[in-house]
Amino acid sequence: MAAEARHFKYVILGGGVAAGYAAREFGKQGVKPGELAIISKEAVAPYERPALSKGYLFPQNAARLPGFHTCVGSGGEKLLPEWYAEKGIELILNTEIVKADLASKTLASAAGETFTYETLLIATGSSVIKLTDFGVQGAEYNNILYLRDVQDADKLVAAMQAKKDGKAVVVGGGYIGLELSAALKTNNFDVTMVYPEPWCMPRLFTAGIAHFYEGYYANKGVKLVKGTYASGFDADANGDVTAVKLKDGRVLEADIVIVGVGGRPLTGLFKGQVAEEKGGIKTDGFFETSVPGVYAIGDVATFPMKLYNDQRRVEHVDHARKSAEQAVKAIKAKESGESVAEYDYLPYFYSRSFDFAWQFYGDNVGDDVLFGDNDPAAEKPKFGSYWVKDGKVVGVFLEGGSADEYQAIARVAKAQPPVADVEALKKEGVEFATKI
């Protein structure tokens, strides 16, 4: 006889950022206790994912759960296990959904637990992309390592100790590449980065700006790699990685692998029950899907993005967070008879390594305007880009900026204001922007 099924008012599904704010939105609007349960598979609370490739990495004084916990990294309340159980909210850990029934509203454990609900909030994210998904000879080979959850930290760590001093190869020049070769720099390690673009995070940086931190990572001592890919591996007696070998033939030494090439949603188990774009599960303003009482947030939702007019898929903490709130709100507003403004967001992407930090809003499309000193060798490096399409300003990136600049740069990317002379703008720089 199978176990009772176990049922609450609402389920988040996932115990990621989205699903810690989230909770902690239900708690202000009032939920009582037993309605509320998170099904995550981790072990531990929500926490802030993006501590894992700044602080957690950290030669001296390191950031260590439970000190990141949802909310500190907007500066809010940090919700240890003991916040959830006053608020009579559920978390339910080590727990892998394997079955998702939206019709008859049903979930199911791969230990062969149920739960049902009666509203549904997807809060699954993202998973790695890894080599072995392709095939990559070697790939599993040991100490060649991904870093998505506080596990995965964990054992970075441990691989960091094990090799101390040693060779690292990080393949992948985005987000994750950029953050962990610096603080695999920054544990004396010898790095060398490997992507295939031929500048790093090619996705928002235009050549302009990519030239200033691949100047700067250079002299640090990373050594990068451009235009190839890792193709293989060899190892030792024991299956420790030892060597990355590239496409185009070169071979490098290393002691430790990490690898960052993107994330996929994790969207499979709602897969044909559910309307889905652009690799997201389709929701309205309100963060509510095709199907009625289920809602999708952060990584997995493709929303209507209001300042653009069209549909998109957001991959960032700030968007998480945000989702989480509005979806919680609309939720709360519906019982009541109330309603609550459509999402409009103004997309929102930053990085802090090394000693630098940068931000940037709005749309990076249309031509690019540089501006400032990008020289990787300057003292105090401010440098920064507007974004211009259809003579209008959609996006702005800015490196070295102060609070009150950061501020503007968001001002602007919003308001998008007309811009009648190009080179006057590429000499005003970010005065442009705190004028507005």
Given for the second form:
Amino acid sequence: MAAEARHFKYVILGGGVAAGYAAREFGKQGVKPGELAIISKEAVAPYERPALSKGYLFPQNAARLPGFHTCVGSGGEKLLPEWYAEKGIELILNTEIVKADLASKTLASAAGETFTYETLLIATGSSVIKLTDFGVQGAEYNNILYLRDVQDADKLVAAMQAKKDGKAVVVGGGYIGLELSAALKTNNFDVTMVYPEPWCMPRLFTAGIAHFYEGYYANKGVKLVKGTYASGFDADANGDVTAVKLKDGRVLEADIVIVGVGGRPLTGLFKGQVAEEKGGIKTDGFFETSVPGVYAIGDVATFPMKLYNDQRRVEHVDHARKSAEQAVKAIKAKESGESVAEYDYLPYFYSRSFDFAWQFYGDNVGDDVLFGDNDPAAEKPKFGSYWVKDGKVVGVFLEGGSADEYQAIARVAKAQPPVADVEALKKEGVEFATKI
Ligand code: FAD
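Can you swap the form predicted on its own for the form predicted together with flavin-adenine dinucleotide (FAD)?
Now the full complex is given, and it begins with the chain already shown.
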């Protein structure tokens, strides 16, 4: 006989960044014991996912759980499993939901349990795109690795130990590719990055920005192979990868391959049950979906970006945190007949590797205006880019800035000041922002 459904007033489906910040906000707003459950297929309480491609892979003093549970990434309290227990928030871990029926407000797990709710927060995040998804020859060989969760990170650490000082090929020139190439190099691997685009991270970087990072990586000894991609792999008798075959005919020896070619929002459980847009679950400015009482937060949500009068989906940690807080505030306000302001998000992305760190705020559209010294060999690199559209600054990127300067570029991206003279803007550089 099937077990009885477990009922919760609120269920957060997913146990990642958005889930952790939503739980903290429920804690702040007041939640009674037994009212809230987090259902996650991961084995651990919510944690700060960006740590996996950074501190987790350090050769010394590597970050490990419980050190980076949410909400330490934004300077907040570290929510350990005990915190959830004290609040009476159920952490239902190792539990994959395989069926969701929004009409009957029921979720079913792979193990056959059922859960019902009054309010659902969908926080399923993204899954990595795998080369096996496209049938790339040999993509299933051992030591061809991906990175999304702690389990993946542990596999990567084990492979780095097993193939010490070996050859690593990193497939993909985006965030993950750049951060993991740096991590592997720091661990003394001979690293080659491969990507089809003319320069790294083309979704954000201009040619001028990429000039710095590509030169910097090359100076660190990372080899860059551009304009081609991995079309197959060779392996030894044990099935361990030994080489990456490139589309242009070249072959790169490899003991480890790491693939970072993008992610896909995990919305499949809700197909046909809820409105979608731009590949995500469509929400309003309070993260409520087309189904009343069902909210979507983090990577899966396509929400109104007030600043640009547009609908966007954002796969970054800052939005995961803020969307979670906004949704919980809206849920609680609705219950008490109050109201909250609509989400008014300013896009913010960042990265750091080796000795560099950058931040970006706003929108990278229009004409880009490079400023500062983007010489990769500079002793103290400091440069950036403005994006100017319709005579206004709409986005700013800065490498090597101070805390005040980063705050200044955020202000500028939000205020969108007019620019009369682009040459003067280029000359002024970050000073233009700090004056505003
Ligand atoms: P996630 O944090 O991915 O959480 C989703 C959760 O849902 C997971 O626990 C997952 O297991 C669970 N889940 C999914 N489906 C089911 C199911 N059917 N049943 C049960 N549970 C399920 N962003 C930045 O801005 N800066 C960075 O430096 C940065 N670095 C990153 C490094 C790495 C390695 C990765 C993978 C991402 C990085 N990101 C970074 C992106 C950022 O981490 C994500 O945007 C953020 O985690 C999104 O939060 P989320 O809660 O929507 O999804």
